[in-house]
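Given as structure tokens, the chain that follows is alone and in the form predicted alone.
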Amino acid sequence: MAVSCTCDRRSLTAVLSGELDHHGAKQIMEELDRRVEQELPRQLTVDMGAVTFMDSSGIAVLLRAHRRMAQLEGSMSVINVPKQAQRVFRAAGLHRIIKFL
């Protein structure tokens, strides 16, 4: 799993790639801390086009961003979301609680 990020006027967009479960997402979840920290975006866009595969370590990866986010009074988005984990993160909610594009 590699995560990717850029940074323009305060948008970070982090583009996931590769498989995204329990082995993977601890490291993104710091890169995506240490990203935060050091940018303190106004917006967050998360793009999974990507991914190759997510299990329920995905859910963890995108609500912990989420509430780093919410701290800084930004906002987050997820973009090109794969059909297999849509349904992970609709069967668990998110859909009511980040906003998916």
The other form holds:
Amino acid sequence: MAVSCTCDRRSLTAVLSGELDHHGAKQIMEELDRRVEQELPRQLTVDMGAVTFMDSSGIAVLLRAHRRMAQLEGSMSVINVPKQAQRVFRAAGLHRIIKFL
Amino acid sequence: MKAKASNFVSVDFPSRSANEGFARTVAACFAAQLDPTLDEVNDIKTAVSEAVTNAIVHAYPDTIGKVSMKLRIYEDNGMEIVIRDWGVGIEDVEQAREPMFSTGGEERAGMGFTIMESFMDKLRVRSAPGKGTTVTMRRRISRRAGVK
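Following the display of the form predicted alone, present the structure of the form predicted together with its partner chain.
Below is the whole assembly, all chains and molecules, this chain first.
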């Protein structure tokens, strides 16, 4: 599991890759926290195009980032969600809280 | 009538988070004997990941303990997955199965059982405080046209 972030004019993009489970989630959360604190972005885009597997740990990762962006009065969207991860988000009803593009 | 088991495998491993990926990969490899679709394999992997993560996070919060995974395939193309631990157990199973309920802190979403339920055909949870938890899941794999 890896995350790489790029920031352009207070728009932060985080690209996640690999298997997102409980084993890797803490490291992803910490890295996202660190980059959000550093950049204080208005917009956070989480790109999941390279995620090969995800369980409910991914829900906790997105909810945490979403909460932090709401505190900053910014917005967050999630793009390129693979089919398997989509099924997990749908089962959890996450589309009611988080914007998926 | 319950169909006859045609094959089984059993693995024990310590409750280390590195074994989450190992366990779901073993389950996916074993399920391959039933010629599942990619979606069916992913559903099995996801449900196993949730059950094993529960054992690792909740059953043994401050220690490393044994987790056992038993997989059986049946002549009716069904697969049974049993994940067992000998950890702290669950006080109130009904409450633990509710969506968003979690004692795992910010790192957990409380959606594990909800996902197991929606990805599997059957889910049974047996637990006794101080003795451990057994999660039994069943999923029928569709027979594809043209396959014997």
